[in-house]
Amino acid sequence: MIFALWLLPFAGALAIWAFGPQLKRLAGALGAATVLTSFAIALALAGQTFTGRGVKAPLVSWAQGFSFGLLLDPLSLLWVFVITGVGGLIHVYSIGYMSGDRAFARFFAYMNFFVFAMLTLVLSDNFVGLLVGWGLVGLASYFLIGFWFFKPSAVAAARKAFVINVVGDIGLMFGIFVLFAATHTTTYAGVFAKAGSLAPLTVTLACFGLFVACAAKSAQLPLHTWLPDAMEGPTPVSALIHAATMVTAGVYLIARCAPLWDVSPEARALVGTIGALTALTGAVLGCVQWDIKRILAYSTMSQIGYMIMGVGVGAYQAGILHFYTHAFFKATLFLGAGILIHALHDEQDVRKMGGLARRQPFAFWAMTVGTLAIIGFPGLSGFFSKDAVIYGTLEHGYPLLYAIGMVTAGITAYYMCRMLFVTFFGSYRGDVPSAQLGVAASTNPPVAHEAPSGHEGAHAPAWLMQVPVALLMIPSVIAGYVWFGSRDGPLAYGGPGSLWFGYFTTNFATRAEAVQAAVPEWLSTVLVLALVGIGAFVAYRRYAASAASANAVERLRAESLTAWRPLTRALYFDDAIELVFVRPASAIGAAFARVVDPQVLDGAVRDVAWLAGWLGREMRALQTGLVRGYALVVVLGVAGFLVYFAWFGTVR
């Protein structure tokens, strides 16, 4: 069953992409019902996970210390319950939402093949095939960034994430072979055998190759700018890519790889702190956008850090249960936000919006329950995680992460806070022209979700985009609630949390004890509590209160147009890399278009070309046809060779 579970998808993907045009609108049912179909088997083989050492299927032995097979353990199962069971509610919301749109069968193939290179890399029981399906992630990634071709900006950022996700996999092929040299072998089970006694520099080196893996995939600093301009792919796909799945790719890595980074502490060190500034960075620049998917998207990036900043100090069961949560309360926003985007015409622009409780109420509770979650409201699943998250900073002996940690909380309750009131509160701004709010003026082409004549197609039912929204609302509310289950405690249960946050202490003997904190976990949750409920009260003041309300037209063009400029810039990394990397590139390019392949590499072959033609017209005027001339050519040729030897036989 567990080959029925990886291949279902990638069989939906080939048969939509040989039969899109027969199947017509059938290619979104074929693509979501091959999806949920693999999120039934996975609750089929679940049982069978938790005992033992989880379902295995050798697939392929080529060498010594190489083989291929599929692994189903507690830790893969968590991801494929994420990649199947939401992914197929975002599937079926994607029929409705693509409703229309010229490449509707298109859409759904690369949705499933996605689906199906994220099935390889966390089904993968060893380094090849995780290789494998992190290199496949990246490219279905290019393809759905980019699925609205005619867009300049969304080629531009197809392009823009397959390159930053190329360098991710060349740190991932060094951390593979640093591994290999010092093991003889892939299999995760043979390397993690063999973590202990390796030496200290060649885990440090394979840990830090795994990592850029880790930081370009999941978006950590500096390889994250490719995210936020990711957006301009359609929002199904910012759900299923940059919300739920191929994000946490990196959360994946660093918790299957746990040996490693249990015994590599400058490894640990490294991850943490680029995980709790990424989790900073990312949502200070969520304070200025005003586009709600990348509002969405940094928060995105400030939340995987989160993740990345648990899982590197050695949280490893926090960190896995805030990708847990997350990838429910953000999914529904993302969907939510889809509501609004289809609703609007495309509209994705905060200011343009304003009252929309009203006009939009479902979507309106949405992405309130979502909002909640997100900031850590009490009760809602993201209270739970980033708690754990945060005061396992503390325990694992990391104050300093601890303090940005709770820094971060109460910016992303602003920042979040800001979104849903300027979205939802107030009266709407649509009809108000755009210099008047400080908008620039947009040079992308419209997104025509739209019939091949041109004419907008028929709406699908509200209930396709509705139904999965409101299916993920339930667990971002409760999906925390697993976490009692692995705590010690009155409240330790043995509930779900017991057996898959449970399973690195059972099954991987971490060395990342935790230390006893300084502060009590409740008195922790307290203040991290009262930053939040600061940062939600600063932003109802700027942006909900009556008195807000009545002048928002100036005050959001006053603080669009004095907005500090580093961090409408983002912080200037891409123009970092611009200059560092793009521009000398670009430059070796043109240097290499003028003169070396022109003068170099061609005018060799034309050189070669010539000499061969001039040596062909020297040789003809010899070939006379005379007797006499050939014979002075022997003459000349023995006269030759005569005193050759007379001459060396002379030397020698």
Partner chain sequence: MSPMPVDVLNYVLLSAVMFFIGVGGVILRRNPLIVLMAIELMFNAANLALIAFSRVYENNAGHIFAFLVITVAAAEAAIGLAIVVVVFRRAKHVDVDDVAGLHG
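The structure above corresponds to the form predicted on its own; please provide the structure of the form predicted in complex with its partner chain.
We keep it simple here and write out only the one chain, dropping partners and molecules.
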């Protein structure tokens, strides 16, 4: 069963790859069916998973300490649910979104391959399998970001994502090497059994390596720069890979390796701090974006920052809950944005939208629900999870991170509402010339705009895209209520110890309780809500209230042109990487091309060739063609041998 769960998407990928041209429209159905079947299997295995210590399925063992097997424990089950459940819905959505694309089948082959890779990552019972899955999801991400490979910007984004992810892979390998050197095993069970007896420095080193991997995969500072660019991929890809699942692999890794983080306070502080700074940075940068997908990308980065902060400081349940709710509402947001982009013929700039609430009511409601969930509107899923993360930092003794988390919650409300108001309120601005709105000309060749979701073919029925979004809206609203239900009753507030969600976090149930925080939780919640309210209100005043006014276009243009430059340049992270790594590497490369390659490498080859020629020229004099001369040489040689043996003894 667990093998079927794991391999079905891979079989789907292979089948679509092999028979894509024959399958035609069925490729999408096949892709969605395999993923949804995996989801059904996961549901069937859920009971078995909760009762014991998980479903174990050893597969191969090829050396002492190296084995590969599958492990479905509550933690991986939660990820499997999201990967196959949300992933299956996004597959269904993609059938509609990608209809008319020339590479329809290829898209589903990649998507299925991604699901398989992600399942490998979360189902592996050892670090080596994790590393394999880690690399494969990076590869799938590369494929899908560069899916429209005729767009130079997409190719560049795919390459950037891949290179930065490889930095993370190296970090992961480093961490695994350290752990293997210390424990002589690579299975989770083996490593964690010895975690307590390892030297603290060893654990910190390993955690550092693992966290480099998390930072690259989960877009944490300073390795986050690939995520906004990754929005070059088709929107369902952004929803599945770059919002709901792959980018949360870092959260999974830290939660999985909790026994290591428990030992190393330094690693906890590092992860918590980076997570908090990422949450803040992502939120701040989200405030100046105009591309609807880039806004969502920065919000993803920010929300993952929250998750990382949560699991980093030790509030594992809270961080995992935020992953769980975020998968739903961020997928809702992305898929809602996808409906808009689809309807507006690949327009992604919110300045060219406006007034879409009446034209696209379904997308409007989906995006509204998603926005309310992400900003933590009371009662929706994000409210519970974000609050749990923010309060968790305080409970585990990080008041500074707590403050950052609170401020970020306010900024989140501001930029998400800004996106919502600019997109849906006021009047439609798609007919306004770009220059009047301050929209810079696209750097892509114009042909790129026709092909992505090209409308040459028949349109898929609208329900194909609306039903998955509707199904995602439901958990976006109610997913947070798993936080309820304790021994006091099914609706009593259980928090981290809740019965329902507690099933998924049994790995962490035995952990020491958090310290009593100085601020009671209700007060903290009220404070967060106040900041959220302020953020939403500022956004309302700036965008919604004036959106209907006659000078909305001028206001947007003014804001576009006068935005603080460090923010529009994404705080110069790209420039810093360019300056610190790319330029020196290019300079070294140029120096090698100018000096080492022609002088040393080519030079050596040329010298060898010249030596052969020179030897030939010099030696040809010996080749006289005179038989008697040759005979003389033979005789002299024999004479030489004779003299040698006469002097130096006998022939042996």
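Please read all numbers here as calculations on a predicted model, not as lab measurements. Residue numbers count along the first chain shown, from 1. Only the largest set of C-alpha atoms that superpose within 1.5 Å between the two forms is called the rigid core.
Does Tyr630 shift between the two forms by 2 angstroms or more at the C-alpha, the core having been superposed? Tyr630 C-alpha, core-superposed: shift of 2 Å or more.
With both forms fitted on the core, check whether the Cα of Pro21 differs by 2 Å or more between the two forms. No, shifts by less than 2 Å.
After core superposition, I'd like to know whether Ala44 moves between the two forms (criterion: C-alpha shift of 2 angstroms or more). Shift of 2 Å or more: no.
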